[in-house]
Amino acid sequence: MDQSRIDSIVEAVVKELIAAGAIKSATTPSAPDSAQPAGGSTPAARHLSHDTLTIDLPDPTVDALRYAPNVTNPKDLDGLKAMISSTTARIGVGRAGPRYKTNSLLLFQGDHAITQDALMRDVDQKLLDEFGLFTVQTRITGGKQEYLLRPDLGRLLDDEARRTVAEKCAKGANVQVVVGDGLSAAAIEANLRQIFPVIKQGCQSAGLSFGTPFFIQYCRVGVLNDIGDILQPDVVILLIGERPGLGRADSMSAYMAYKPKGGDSDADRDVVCNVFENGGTNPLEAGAFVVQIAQKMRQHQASGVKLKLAAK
């Protein structure tokens, strides 16, 4: 096909999108022109150079199109945007032949990528200068991927961790609070500053002693297990971030054990989960809940599926 071919269909798609309202243009679109201008541009080309034509889609993730049924012609509109509006999963997004709507897959592959910054990024280091949180790390040496993929690794405190926290850690306080990054960094920056003052000042008020706090990068649940065999807490609290999913990105938890040892699971421990602001457990709420879940651990001397037990 030759070049003057190829223009003339490129200027017959301009024409059509610009009928049909997909485009906008400033001008009327030229004919079809089979000569080369001069300066080797096309008069396709002559459209775009001149800022004539606009093919920006409006942004998806606003609220007003997030929420917007996207099914041509449905039969009960009223009922299906009462649907969309109880739930966040994607429903109603219509369909174009066999595949997503414009709108439905730009909006999917928007959300898809605040999942993966939260994943990939670290904690803002001014965030954990900010509360004097020293920094250890796992026994994960090749940075996310490997963590992403040795969920065991991340359970363990490397051996220069190990010292660190010997030496700057307070042994055998009643409640250590721990920072980890987890699977969302977004998460820990987001709640961070709610949660841990209001954890902090509870346990003051409880007449708890409180741990030396510190953050732990590339961390994982089960490190619960290492920081009980070091420090002796009665009870250890890790705030670190959930895995984001589409979308939402700054879900974090509360991770609670009670004299965590080597060999603990799940079972022997509690959680507050899905702490956010704005449709998730209220961090400043989570905290408070946070320190009474502490003092019935210590309570009862037990946590998880033993806790609920002796707390019957």
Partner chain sequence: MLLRTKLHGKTYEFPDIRLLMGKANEEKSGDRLAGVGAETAAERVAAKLVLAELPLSVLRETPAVPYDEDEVTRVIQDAVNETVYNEIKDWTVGEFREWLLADTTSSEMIKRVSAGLTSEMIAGVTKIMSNLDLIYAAKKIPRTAHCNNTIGTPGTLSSRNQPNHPTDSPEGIRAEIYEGLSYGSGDSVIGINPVDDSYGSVMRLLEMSYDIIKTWEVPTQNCVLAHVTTQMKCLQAGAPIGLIFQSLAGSQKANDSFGISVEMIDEAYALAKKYCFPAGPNYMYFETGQGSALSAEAHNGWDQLTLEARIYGFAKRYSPYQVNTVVGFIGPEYLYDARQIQRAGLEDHFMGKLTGIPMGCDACYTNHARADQNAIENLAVMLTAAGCNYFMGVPMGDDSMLSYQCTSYHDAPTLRQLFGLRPAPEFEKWMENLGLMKNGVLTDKAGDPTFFLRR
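Positions refer to the first chain, counted from 1. Keep in mind the model is a prediction, meaning the values are calculated, not measured. First, how it differs from the form predicted in complex with its partner chain.
Each of L77, F108, A267, F131 but one sits over 12 positions from any hinge; the one at the hinge between the rigid parts between these two forms is F108.
The form predicted alone done, now the form predicted in complex with its partner chain:
This part shows the chain on its own.
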């Protein structure tokens, strides 16, 4: 028997069981049971043979399930739906006694899990190869743990990196793009394919020379200063993974500075943040925006607070 045949049999059995009330459909919220108080639940008796047991769940992170009302017997179901749609906060979640219902508890844990995995993972080498990015390191030598503990070391290129960058990169470019892992490898993987070509093409059509791009492992934003000191470009654009939010690991930032140098701070920089598809700044648009900012920086010969004042 082939797999699709098996699947269709399973599906038919599940449909029968749902129709018979033996199990609940996973894709529709359960009907309110008027006998149940808000904080209580009594599982229905089931007569299900283990041989026919099939657990094949939909993704609980899709909006239809994530934002499904979960309060047992709400006074005003339409009102509850409207309230839930007014915020991304986890409301209308109901309760089991004073605690969470099982589905909301596990959804929360799933959202936290994706951020943890993004944080501890390295950017896929294949992606870096695709864009011809060579890799250098900051002064972090002790892996992700040291990276999290020592932001000061993540802001400095190590000696080998300084030599490699000086050897391999064109100096004095109008725009120097650098990619850094930051706090989320997933953010780079999710956005680089869209944003990178837009920046490159945008620079070409604006007549800006495009330096030799490369990748920095264990990277913090402050590394902009070292790049400026070594390569003397007009504008440095650092594409870097942001600190993951709960359930959101694909958010990237583009930090930018005009002629950065040792001692510069955040006040000397500009940033386009929350770059991600579906809800954030779209990476294609972000790429075009970044090129515009680079042009403005060159025009006013400034970035950060100084650019704000100069462009007034």
